[in-house]
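Presented below, as structure tokens, is a lone chain in the form predicted alone.
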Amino acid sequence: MKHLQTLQYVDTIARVGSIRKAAETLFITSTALNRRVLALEEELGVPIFERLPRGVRLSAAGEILIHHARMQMADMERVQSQIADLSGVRRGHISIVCGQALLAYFMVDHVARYRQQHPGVTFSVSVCNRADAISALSNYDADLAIVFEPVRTPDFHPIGSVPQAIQAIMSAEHELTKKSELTWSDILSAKLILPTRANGVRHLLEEALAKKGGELNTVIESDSFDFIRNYIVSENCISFQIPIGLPKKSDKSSFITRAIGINAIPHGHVFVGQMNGRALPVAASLFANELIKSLENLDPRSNN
């Protein structure tokens, strides 16, 4: 366990880029922390950090070590979770990164339900774009990623998905509310407030633009759905969201939605995924199973 503590120290230094800042986070003196690092470097025979004028960064050897350290810490968390399960008490910590569309409704419901059943399990839930979510899994910063149209890499192992048809959102006064389904021409004719390019909805919109041509009249970009949702009632704009990111019908007091034809913008998928080849802790694995069942219930192709 002492060996793991040293690895945790190294991981903290690598994340903050400073021995002094890491020491403050770990509640030890910077001198004591530096001694631990020097002792480990002497044991390995190579420096694991490059000393810079303002902080430190991992050396090539340090990059190898930090990958090993994060695997070791993740495995220990899994073992501790399994041991806790032997006593019949579900404990553990689940770290999740997800797209902004999943945060406000879907994740709130599922985390609350799981904690009602297993109050000993804690969570960290962070918003992440479609590319950074994969990095979070690879760096052991997250157990699970729930993302709309994630960037596909060998490190990402999808374990569940559901199709999502992009919808237009607009104020009740917008002229396009007269239509039940929007076409590509409707989209090109409207003023748009769009999510940033790191967003999965924007990714599909850009793909449609590349295939169909035209010019989008983008007046505002934002990475905040709260801003977008509130702004469309201030100006005659439309934006886009997936159904899983929308409130229940009774909560749509400030905007309304309209379907978009499949020939205008293709459907995408929300994926639940983990790092390829990683064995998840018990709590995270069971939570993932619940998410997958929920996505299956949302799938229009399902018989449920």
Given for the second form:
Number of protein chains: 2
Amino acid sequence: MKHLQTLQYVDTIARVGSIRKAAETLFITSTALNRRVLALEEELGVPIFERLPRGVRLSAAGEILIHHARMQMADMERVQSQIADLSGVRRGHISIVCGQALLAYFMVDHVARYRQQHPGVTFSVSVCNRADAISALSNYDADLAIVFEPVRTPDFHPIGSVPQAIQAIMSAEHELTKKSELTWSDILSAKLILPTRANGVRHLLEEALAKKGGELNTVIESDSFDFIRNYIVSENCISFQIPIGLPKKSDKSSFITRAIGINAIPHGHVFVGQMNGRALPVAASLFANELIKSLENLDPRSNN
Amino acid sequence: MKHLQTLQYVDTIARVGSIRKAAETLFITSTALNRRVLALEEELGVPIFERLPRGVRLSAAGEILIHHARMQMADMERVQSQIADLSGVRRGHISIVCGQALLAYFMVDHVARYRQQHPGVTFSVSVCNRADAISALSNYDADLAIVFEPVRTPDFHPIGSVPQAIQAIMSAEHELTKKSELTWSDILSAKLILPTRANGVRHLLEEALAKKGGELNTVIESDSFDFIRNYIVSENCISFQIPIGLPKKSDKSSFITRAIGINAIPHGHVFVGQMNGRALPVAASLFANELIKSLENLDPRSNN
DNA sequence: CGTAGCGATGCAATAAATGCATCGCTACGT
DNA sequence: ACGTAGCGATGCATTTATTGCATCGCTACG
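Form predicted together with the DNA, following the form predicted alone:
Then the entire complex follows, led off by the chain already shown.
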């Protein structure tokens, strides 16, 4: 949209921190971009950016403006999507951030299903931790966030959730496979490979630790579930994952899952959420509804 | 603001219903304005206006757009006011709609007092009935509405209120001045001059009538309280008003007020409200706070 | 102490918006 | 029934705004 171009420019400058660099990514000359900034500052009567030797940084006024600008741009997208919806076509773009566990199977399924019904809708799906997911919503970088045990902030507005019990995963040779359900002392006694602290599963585990005491025998920490999954067949240790993040029964070849007693580690929840107070574009809103409906029908014990 | 000019233009066209007429009020040629519309429609891919033989009317897409446009413009005003507030100066414009009763003394006082503290803030104060007040909020024509017994809609967000007992007013010669408090049968027996049905006082009176029965002896109906106030000295009839709408004790020369039994007519409430979900400019927000503080300190019986 | 990277600015080139005159259309009044 | 007034659309010339180039002054970095 033409009339938002300047705001778009300002947004880019704020993100990259320099007018010249921003000009490159926007495919215009730095002169033109600089002049836009100066004109806007003239209009507002105050500088939007502080000039630093190596670039620019938002001033206090700029912070206020940029928040408005991002809101305006997101709202215009919503307007365009609503207008497009009037003419029957469902078009638009949905930007999603979600935790690693949710991305691999759950999001793949749902995005594919939605795209089958609405080929005009494009997606961007990014993986990130719980804290970054919320800030992506606040910056209007993402329309929806799907996370396990989200950070509680006023900016995050949950619109659907499903409880998820943490499960232990291990190789078929591990001695704990003999038990059908693991206790807290089983966990304490085992060698563990855990996701990093930004992860929701890890968070729940740390909470249980604080409450129940003991010491975790954490031999490896990794932010890649792929690494974890492949590693447990190489060394005799166990890790944890939520059911929604595990492949379906049929292809579960390389490792074994075991339930964990509800007394050992409490259930967590997967949340679908958006930024508080924001009106989503038509496509994103519909997609969110379908996600939630799917979550509601999801029995946590059905895909163990 | 430059980048909102086209939206401002579209808003004006939508209001006056014709590109040429709008062009006159905007002091530009119809050509330029027409071209803006065409360019915007080109961008959106759909017509914003339906072309009629005598002008234009918003299309369905236009309705969506205009709502967005008004929101954007109001929000930009808020941003500007917040930015101005950063440099210490309190500037801006506050647009208020309120009922006739509230305008004459209450609003005069408060606007004057606020302007004394903040000379940089300008006001527009319009009188209108309760229903129009709410729609003015919805259209972003007004920042605040102060009304007696407002219409209940989701768009109206009350942010403060004070109970107000309806009082009877009459000339000093009226026989009901002998009583210190009027009953329902006193009211039924008297000749009445009433405000029109759009008025909140009248609304409360009609409610009481529906509940208690009887027949009002309405000899004159007028939407002007000036007319009513002057008329009651000419013919021997009574009317009604809320305390907040009456002059202070000292200058109350031409007519007499009498309380009405709480059993006869229940108390109503004066509300200060804004549009639901909208962020007000700094000045408007502060003014609203002062209004509310003043309402809270207002004892309904103190200025009888 | 030179150099590289930054934002600001004068001046010319380019692109965009505007204004005028005019077209075709429809409803309204006579 | 028909002229007319009012409307939006459009081609063309003009004015205005935007952009690009070259260059300045500045500061941190090596």
